[in-house]
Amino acid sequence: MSTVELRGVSKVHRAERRDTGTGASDGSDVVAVARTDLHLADGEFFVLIGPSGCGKSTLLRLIAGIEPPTTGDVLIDGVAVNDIDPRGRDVAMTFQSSALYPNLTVGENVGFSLRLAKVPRATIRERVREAAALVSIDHLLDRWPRQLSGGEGQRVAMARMLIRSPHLFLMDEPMSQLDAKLRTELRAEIVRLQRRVGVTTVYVTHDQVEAMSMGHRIAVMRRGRIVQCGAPDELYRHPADLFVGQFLGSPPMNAWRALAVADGDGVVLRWMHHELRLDADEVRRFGGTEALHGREVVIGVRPEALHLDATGPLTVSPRFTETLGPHQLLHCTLGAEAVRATDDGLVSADDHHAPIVVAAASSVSFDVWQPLHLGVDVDGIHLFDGEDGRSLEQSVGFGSGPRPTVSAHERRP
């Protein structure tokens, strides 16, 4: 097992220059990877999650070695490999394609790297046998590639990056291509199987579903950075920045824009012709009342913070409805200004008709477009900076002052 950490990398891709004696571009350099700070601990499954082009898959072969830092190190186990290939890290690696031999069985493509590095044959048979039964392949070792299942061929790859008994397993979206079921079953089986050799592993994914569920540490990058770093659970319930409160969840937590005004100890916030009163208690996680008098924010509130309430605050129209088994998910609109975090920022919708998501039991009725009254469950609301979407909560984010390009310290799993 091996300990991970980066120091200061950045990954930027050279625009290339015309020969005009002027020194122009042909276009902007791409900063894929910015200044990052991270370590990761023995034994850990880190997972590194966002959308696509945040600078994940690139984070991932800076680590194995299959491109060269900017500027900053990369050290395994205290020692900085920044010069060192990708064999030489002792890491191991797979991606969204299986990539098998197709001219070799199951069997051969497991051992394949035995055989390159001249291990008796009799030592591979063996270690093929313990691999392929450690990933349950082990009654497919006699079968071409093209006689494979998505998720056999995965576990083959997987079975091929475990008889190597590398320090590190780097995985670049392995289920991406899985159908769902397929996904829940390797899921799992990653899980466990990580669990039990106990090697330090990186995961890169774009479903959050795989990240929650997965990891002991997420990482959510956005435009080459990592916005928040911590536990599933805290990046759950704690999101420092609208982007990751919406980012992370399905599906997606509701937000929109309100104004917060004093009311006595407490605070209240008012949208076109709605309110919501938040007292002395709960204002106190935001700074307080006089931090938030007169000030824009966005409120966030997950689907499973709204309930249906006679009384409630929120006055929805329903526009239809996800069955989902034992409960179902109404779509609603509410009078509100819609937020969303993008890449470039917070995007307003401007025609004040907010979509809402509220999860509910399977048994509750309604007619489309019939006003429904919603109650919001207190410690299930975000309040976010209405200008940067950064959360107002004292106990997250990253504080006054500049943002930091990451701040992930090391917890052991």
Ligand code: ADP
Contents of the next structure:
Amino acid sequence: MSTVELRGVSKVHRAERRDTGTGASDGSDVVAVARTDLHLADGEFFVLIGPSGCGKSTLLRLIAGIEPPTTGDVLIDGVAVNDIDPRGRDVAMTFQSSALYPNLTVGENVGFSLRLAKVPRATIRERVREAAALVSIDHLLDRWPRQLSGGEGQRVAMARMLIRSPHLFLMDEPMSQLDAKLRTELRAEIVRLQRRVGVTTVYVTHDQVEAMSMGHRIAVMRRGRIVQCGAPDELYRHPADLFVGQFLGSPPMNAWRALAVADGDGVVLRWMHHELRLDADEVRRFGGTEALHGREVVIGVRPEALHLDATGPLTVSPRFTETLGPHQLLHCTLGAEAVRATDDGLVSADDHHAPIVVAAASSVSFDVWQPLHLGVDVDGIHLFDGEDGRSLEQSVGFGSGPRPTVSAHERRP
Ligand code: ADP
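Show the form predicted together with the named molecule, please, because up to now only the form predicted on its own has appeared in this conversation.
Let us now look at the entire complex, which starts with that chain.
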């Protein structure tokens, strides 16, 4: 088990582009990871999440030692390891594909690293059995990799990691090629296993459900930078910006533009013919009435923070519903300018029919085209800056967040 620290770590790829006309190369740089500071606690399950190309895998490879950083230091247990290769760092990695040796049995694949290290055969057999038992593949040890399902292959890959008792587990989208049901099963297994063996783990994914359900902490990345880092619940409830707000949560947070205007000791949020009033208590977390007055904002409300209420302040037009068993998602439109946070910043819709999704009990019925009135849970209202999308909530933190120590209880529940 180990701590991991990144101090001012960046990675710049020199992209060799050749002009087909002149044959000249312009050597433009790609900043895969911008200057990053991060501290992972011993035994922590840390998830890196973000859209494709945001630098997650690069950050993982820098920790593994597969690539050297352009600037900064990687420290494991407080010691700079920039000059130490992956083997010397004692990290175990898994990838999207389980990458097993096809001409070795499952058992031989699991014990391969010990054979290379010339560990006695009897010890290897014993350790293979132990590792296999941990991920429930005891019955597969004599099979060939081609005889395994995708989920079994990933379990074998995990046993291969576990057998080495490494300092760090690094996992790069290990479940992205599995079907949804298997992913759900394996997700719980990986979490249980990590808590049990307590090995510090960095897990890369673009799946927000995995991130929310697996990590002690999550770092959301965009364009080579960590936008926000913290406990899943903290990021979900207090996103640092609209990008994080809409990246975590499915369906994503509803968002539309409004103007904040002082109204007595509270504020009215106005757009088109609508308004939503926040009283003095409610505006306090956004810095108070004066701070908000005259400001262009984006209102963000998650589907579960909306409810049907005949006296509610929002009037929407229902379009269709998605039934999901215990609840349904009502897809409606609101007369408003919808906003979406993208890699390149905020993008506004050019019509005034903002899509609004409401999570409602499946027993609720409604008529399409018959306007519905919605109430909003006050605690569920987020306000973001209308230009850069930053949260206006006062207490929201950015950066690499707190550095919790993972308790023994959390490790081995
Ligand atoms: P992610 O894992 O989040 O999808 P990556 O870490 O793989 O993202 O890549 C981050 C950025 O760095 C991307 O823009 C990618 O195109 C670029 N990149 C990655 N590896 C190289 C490389 N060897 N040469 C040039 N650019 C690269």
